[in-house]
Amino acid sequence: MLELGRLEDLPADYVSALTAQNLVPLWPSLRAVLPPGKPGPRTRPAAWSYEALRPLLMKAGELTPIEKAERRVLVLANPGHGLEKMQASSAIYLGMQLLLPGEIAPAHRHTPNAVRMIVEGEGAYTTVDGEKCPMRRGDLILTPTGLWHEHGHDGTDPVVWLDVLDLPLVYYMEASYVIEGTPDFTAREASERAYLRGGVVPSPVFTRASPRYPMLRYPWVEVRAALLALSEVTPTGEAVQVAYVNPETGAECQNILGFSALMLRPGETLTLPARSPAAVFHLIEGGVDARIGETPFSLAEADTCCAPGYTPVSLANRSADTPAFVFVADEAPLHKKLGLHEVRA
């Protein structure tokens, strides 16, 4: 390989020269920006562990009042991107959010796309664009761009969901940004009754208007059991794995990440193969060995691990007796769009 150039190769005024005009030679950090073969990701491989977290996120709901904390959320933050990055990989954000019985996180709306992942508890709920949607453990309820929403809890024990927002990416681009106030939207019937059935929607089709995104949030019960139907068809070996989309389009639930829940039938070990975008796993229910690429984490239930892009990753169900399931976000719409998105074997 040629060998380039070094910065301090350079004579010292010719450097400042440059600098004064703000401008950078290129040689001597091509490559750090394009590096042989694969790219040098600074997203490690890292879990959380849910047992750990909790006790830290409950005393966050005894220290800082929602008034005061707005969102009262504990950050899941690789430390490939540094903690005060914020960031789980370079396009996803994770957050541990709580929120106790009586509260009410105010309304705001806001251009980064999130979803929430359902940890634990019941009797709180997300209003989003005038659909109030229950908060049931393994839910999954979108707030895309741009759409008022706001949670509530009337229910007796503290409910924690995982955040999932393409807030790094958004902020990178200089677009990331809320606004508070008053929502602007009516109340609107749950949409996920309308969309129960795999292949049908709501008619009649050639009168109504389709909404920008016309389910919002997609019952755990619903999904559970379409895996248990897909794994008895599904030959042994071959990923068992459904993923959230626009029921009328069939295309991905929201714009830049994606999202899928995967089963793992009892003592079964599942290999992934190396791909471009950087993934989170987040245990719904059991017990799975991860290894992402030669890290192992052991997950327990609602225990979330990342993996790097270009990284295979081995998922193994720890169980001999009960599946187990896990929910996934991962960066390839965004690459699939860029036309980055690679499989390597």
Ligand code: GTQ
The other form holds:
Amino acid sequence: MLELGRLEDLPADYVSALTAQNLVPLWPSLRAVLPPGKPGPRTRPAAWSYEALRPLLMKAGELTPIEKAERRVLVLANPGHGLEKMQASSAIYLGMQLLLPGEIAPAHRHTPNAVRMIVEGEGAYTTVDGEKCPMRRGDLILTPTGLWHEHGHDGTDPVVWLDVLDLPLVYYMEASYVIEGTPDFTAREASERAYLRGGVVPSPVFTRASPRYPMLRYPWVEVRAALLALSEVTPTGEAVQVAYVNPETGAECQNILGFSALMLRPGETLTLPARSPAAVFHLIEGGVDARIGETPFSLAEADTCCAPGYTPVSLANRSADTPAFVFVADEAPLHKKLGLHEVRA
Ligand code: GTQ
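Could I see the form predicted in complex with ligand GTQ next, after the form predicted alone?
Every component of the complex follows; first up is the chain already shown.
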């Protein structure tokens, strides 16, 4: 590869003349923006222990009333991006949110898409576009772009969930904003009941409130049962994995990030090839040894880790007699839409 000229090789008065006209020479920076062979990601392999973060989140519950927080969240920030950037990868934001009994996180709607993966507690709910979605451990609840949502809690113990948003991308695009106020939706029926079984969807007589996002809550009991059934017909060595899709179209359930759940059979190790999108793994049940590139992480229940793109990942179930269940969020829909998606053997 050619050795390119450096900025220091240019006369200072020439560089000043360029700067005065808002001009920049490309060649000193060409290798930085087009590195050979593969990107140089800022995203680092990183993991967040639930055991370590939980007491800090509960402390936030004591220190900051919900009225002073609106959303009481500790952000899982990837140090490779700088903590202040509040991003797990270039497109993924992760936060652990705490809602205490009786609290309400008031209604708003925003351009970034969000999902919640419920981590602990009973009795909270999210109302999305008029549909009251109960929050139970392992449930996935969508809050697609532009839809009103608020969180409430009628139970007796703290409720915690993992927020996954495409905020860093939408913010980078200078398209991130929120609207607060009183929601103007009409109530929606519980979508999970209309789409409870694979292979059948409501016939045209049934009027979907929003054809773009027909299903908002994916109950864990259903997803777990689907994984257990799938594990019985999946050959050893192949991933037991289901994708959260729009049941009307079969496409990914949201536009930018993709979501799936996978099951590791007792003693199973799954090796995922290097793919261009970054990914996040959150342990719903069990204990897993993860290897992200060269970096090993030992994950316990409710732990979360992040893998940069173009990096192989292996996940090993530590238990010889119980399955482990992992929630996966990745940037694959975005990469596919942009024509950038790659899988490397
Ligand atoms: O619950 O609506 O973690 O608006 C960040 C922004 C959660 C939410 C976050 C949000 C929310």
